[in-house]
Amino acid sequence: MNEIIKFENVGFKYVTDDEAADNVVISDLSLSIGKGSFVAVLGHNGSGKSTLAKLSNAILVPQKGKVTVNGMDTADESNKDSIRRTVGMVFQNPDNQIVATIVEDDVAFGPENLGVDPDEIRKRVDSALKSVGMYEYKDHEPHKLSGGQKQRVAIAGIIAMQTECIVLDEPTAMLDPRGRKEVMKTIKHLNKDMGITVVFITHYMDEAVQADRVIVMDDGTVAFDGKPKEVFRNTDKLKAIGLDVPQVTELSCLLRKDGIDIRADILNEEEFIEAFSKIAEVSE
């Protein structure tokens, strides 16, 4: 699979009037994100996954090694439109990112900033707000949406600028369960649907086994990295790191320990009451 990002031995620390303080958040990092690809990130408070985020659209540039989008430098100026059009950030908080009072001029907002035709620009409004359910909202003010409609329309401003691939850094945080839904339900659809890279942070145990691969990030560094069965049988060592994971799978854990034969890779319901049935007509 082609790599749309890659990080190459990237170190940043953030500047502080102290300068006896460590505020290194990401250290010697390397890493690729895969085109086409839906990776969660995970880690605590202070992990650097969030520094991430910014340094994959050159929100922020790297202090030590590399930071590539499609081979371009982010550290070089004159790469950063190019970037930032092919890769979008969507972040925490809907409100910091509406613009404008109706919900097609705000979609519409990133392609006037890029000088794009306005009959283009008609259809492409027209196109993202229905890849993402709200095209019967155009003509709504974004102040009267739910959280989870709000992110929704920011993630079709996104998509209006033709991105490759979306970052977005927490985006059901502030969001009710089915808002949080309704925004899951669109990300996987982008992803599965119409091929765009997804990097996706979360501290949503619940979302992130629903992508293809999970990275947890500890002390700027990658403590885990692969497939969520893979990643998250490692039950102690995420909670040493101060992660949950999911209950079903914690749950697994314990009865594990308790000397039934559970698989250790259980990220669901249905697989938890799959593979329990087995065990109660074994001992039947």
Second form
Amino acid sequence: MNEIIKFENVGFKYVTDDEAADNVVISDLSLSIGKGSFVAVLGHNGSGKSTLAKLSNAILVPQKGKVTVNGMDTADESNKDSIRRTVGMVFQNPDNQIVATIVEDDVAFGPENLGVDPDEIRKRVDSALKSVGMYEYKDHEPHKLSGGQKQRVAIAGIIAMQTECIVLDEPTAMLDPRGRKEVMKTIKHLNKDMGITVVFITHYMDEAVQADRVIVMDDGTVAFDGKPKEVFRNTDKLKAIGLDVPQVTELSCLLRKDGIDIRADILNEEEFIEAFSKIAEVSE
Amino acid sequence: MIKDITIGQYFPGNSFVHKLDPRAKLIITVLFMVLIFMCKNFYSLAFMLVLLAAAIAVSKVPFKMFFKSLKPIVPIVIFTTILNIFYVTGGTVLFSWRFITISTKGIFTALFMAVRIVALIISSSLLTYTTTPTMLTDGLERLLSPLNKLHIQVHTLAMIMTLALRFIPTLIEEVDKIMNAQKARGADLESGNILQRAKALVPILVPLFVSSIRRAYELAFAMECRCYSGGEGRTRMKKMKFGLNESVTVLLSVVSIAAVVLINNLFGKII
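How about the form predicted in complex with its partner chain, since we already have the form predicted alone?
So here's everything in the complex, that chain up top.
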């Protein structure tokens, strides 16, 4: 598969005055993100997942190794602009990334910076707002919207720039369950229907499960990498690095320990019900 | 009280006033403000107020919106009125007791000042109600673009204005949150003399500043991620057109300067 973002033996640490402090955030990280994929990055606080996001569009530049976006080295200052046209980024707090006082003006901000023709911007803004389901709010003031709606506006702002890839740094962390659902639905739509590569950083397991590939970060490096089913069957190891697996996965894992023969790769309630009712039938 | 601030509020609509180019609206508003101070008798003042009322009628912004914008300045109006009544002397003396004298000129001046302040607020509210902040700052940026030659960064100033307007409601919310948090910790914000109350504000201002700086930092990241690099090479979604409508309205306001001067001289100045 064609890769869009590639990390090669990347090392990064924050520079502080305190020499003795161990600030290594990313150590010897290698991974590549394929075009059109939907990757979830999991990890507990301080595992380096946010740094990973910032490294992927040249906000931060690695001290060791190399990060490339479509073959462009992020360390090269002259690539910065083209990299940010390729990889867009959505942050955790929707309030701190909305620039304008009217929804559609904010969505237009990115393409305006790119110097796109006014008529073309109009088209992009309208279609971006439609694709996140916020078109009817285009004249509204962002501060009157709910958190989930604001985050969708922020996502529309990146879509309007027509980036190939969107990196979302815990976009659901500050939202209520309903807002989280709205944002997840939007992200899936971007990936499945619009073919945009999505790198989704989160600490919610139930959200990570919906991705095609899950990368678990621990201590600045990749602990697990694979399909959700493959990753989440390692219940004990995941717990050891401070992560929770989805409740049903844990339940089936406990059942297995008690000698009940149930699949170890169950990720949601439906699968569990299906598998469990089969066992129930057999035992009858 | 803090919620009464109407600066930068926009009232969506599709009227002639809404559609007018922001540059024209800015010019007209400034002209209006100058003219309202040029009025020297009731006839010219009435003439300007009729123009303002006509503009409001055309804009289709409900009148109660303007009352809302007037609320916070009521004390200022009352204060200047009282001050003018007692301080300005001239004309016929109506009342005199020891050092207090009230004259006709004092009353007229007070009345004019009150009407002028109210008209100033209403006209500027009309501007912000009918123009989105983005359009307003864009218009200002273009009007002031000659200043670029003097090495004044007009675009940067306009961007600062946009962001300030954008963050007013966010910061008001934040102040509310911090106040509640401090009250929950036993902070007393409502009693004591002025000095004590001012001191009580410190535990609110410090967290507010800290969080604002953090917000600014994140916002800068977000803007950079969206390829913002100053005004150069930027385009705008909303095109501005200084067309026939704009030319005619600006011309009409220039004509009204002549009208005011004429009426002032025709009917005699009373202040």
